[in-house]
Amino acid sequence: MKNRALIWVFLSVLLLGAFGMALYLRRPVEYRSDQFLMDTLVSIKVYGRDTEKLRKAVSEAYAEMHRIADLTDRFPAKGTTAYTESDVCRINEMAGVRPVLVDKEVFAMLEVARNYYDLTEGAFDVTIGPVMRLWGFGGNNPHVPLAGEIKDSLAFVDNTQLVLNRKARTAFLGKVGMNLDLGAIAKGYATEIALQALKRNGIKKALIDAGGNIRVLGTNSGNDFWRVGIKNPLRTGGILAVLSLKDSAVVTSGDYYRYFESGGRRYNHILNPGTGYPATENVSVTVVTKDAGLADILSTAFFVLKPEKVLEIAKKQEGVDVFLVTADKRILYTPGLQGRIELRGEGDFRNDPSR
């Protein structure tokens, strides 16, 4: 009897070991790659069984991001190959002269941008280029322009002068001196296009982090929600909230990402198209949607708007949720984030969720 019991114990241990080994072998492999593009560090992390398949999928995803980056770059020097490959450069060069045939992706971005110019009552305007250039954002010497210079530049910020011809697939800026800047949509759009490339290659679990523009596919490697932190605007390295996500995009715009200081004051890079000065209503705006391009647009536009207006617009948009940290240190968020968000360190702020 004792020997029989020992045999059963031995067999049980073997079975458990075999079962454990089978589970281990079925665990997805992680493949990760990092690249610097679109002026930020982009990280793509994918999971699957075949490392070579994962590597191929990530390579194609990056190729798509590079393609969008080349088409939308407004900084290449005239006469360079990069300049001729950029639709944005060619549109800007032909401002007030003639329409320009553009890539279908660029045309799609411009159509979406025009729609959200109307939806956000002008808070999102891709013709902000002349004022962005005046402030020096995107270059090595940002500075505070003179008030008269800002006023003069605002004369060339006018989304109604962006003429799109869908049949001919052309874009035209109506005034000489106008200048497109797709910086508030291109990175999010590229992130979404990259994720679609992963899906075409059979990837079921992935995370793309493009400098704070985050898009997740499926669940994480443990078949649970992805956990994405929102930075505390007042504490370096601190986390204010954690979001639980699945098949979603989350993009945060904050006054602590890109800024410079002058005369004891901080100037962030998100300009109000109506005033030409950095937006000051909010210090952090996080948008959660199913599409990274849309999240990129809305996080920028919402950063400009008054908090109550943000909540009003967000509630009218299906599948759009927003988490705000206002300039007067209030935390506001839409009802759809209830149960999906965990607050941390909110002692620095007043929690006032929208219900």
Contents of the next structure:
Amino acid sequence: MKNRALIWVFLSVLLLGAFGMALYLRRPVEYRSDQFLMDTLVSIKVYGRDTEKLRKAVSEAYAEMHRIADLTDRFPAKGTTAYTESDVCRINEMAGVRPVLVDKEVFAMLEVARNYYDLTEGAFDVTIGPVMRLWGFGGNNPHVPLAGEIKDSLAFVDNTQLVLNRKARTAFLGKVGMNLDLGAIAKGYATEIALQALKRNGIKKALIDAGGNIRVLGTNSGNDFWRVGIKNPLRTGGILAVLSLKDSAVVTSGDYYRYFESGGRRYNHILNPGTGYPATENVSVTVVTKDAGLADILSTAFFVLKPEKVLEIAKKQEGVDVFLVTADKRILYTPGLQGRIELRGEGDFRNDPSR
Ligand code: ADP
Ligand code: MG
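Following the display of the form predicted on its own, present the structure of the form predicted together with ligand ADP.
And the full complex, kicking off with our chain again.
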């Protein structure tokens, strides 16, 4: 009798072990690779069975990102001497001189940028270059310019003077001194292109994180939603909310990413094209949508706009959700996030659930 019980126990343990083993073997392997690209740390994680296939997919995704970077960079990458001039550099050099033939994808980016310039009533403007330069963002001596200097350089910021000729596929900045800056769009666009490269290589599960521009493919390795945290802009290490997502992009523009301090004030690198000064309506704007390129554009554009305006525009955009932390410490988000968001109640903010 006793022996029989023991045999049963033994068999059960064996069965459990085999079951566990089967589950373990079913779990896909992870392949991860990081690179410094487009002035930020990019990390790509993919899941599957065959490491060699995963490695090849990721290497193609990075090749695509480098290709977009080479087309859109405004300066040669650090440490390189021989570099081919990017389309953006050529457009800038020929400002006020003549139209420049550009790559198909650059042209597409400029057309999309124009659409969002219109949609956001000018809050999103890729001709912001002259004022960015004046503030010294991107360089090693950022500083607060004189009001007169800002006013003068604003005369060279005007998306309507970026002439796009679809037939000839040319771009032309109408005035000498104008300057294109695709900093708000290139990274997201490249992230989306990289994800498409992964898909072409048969990848079904992936996460790309390009300096906070996040794009997930499929579900996570445990066949569950990916969980993406939204940082508390007021508290390092704090998480304000967690999103549960699949097949989506999440991009945050915050005033705590890139900024400098002067006279006890913080100046962040997203400028209001109307004033030439850093935008102050929001401290962090997260956009959730399918496409990483669109999410990148909208997070920057919405950062500039008044919260009420952001919600109004987002509502009209199919499949676009937004989570805002306003300058007056309110948390607002679109109804589409309900059921996909878990608030962590960090206590620094007033939650406004009526939205
Ligand atoms: P990050 O590059 O840190 O992820 P964003 O995507 O918000 O942040 O892009 C900020 C960049 O966008 C700036 O560094 C600048 O190149 C550009 N930019 C700043 N203000 C504007 C604006 N109002 N419209 C379009 N581009 C902008
Ligand atoms: Mg952006």
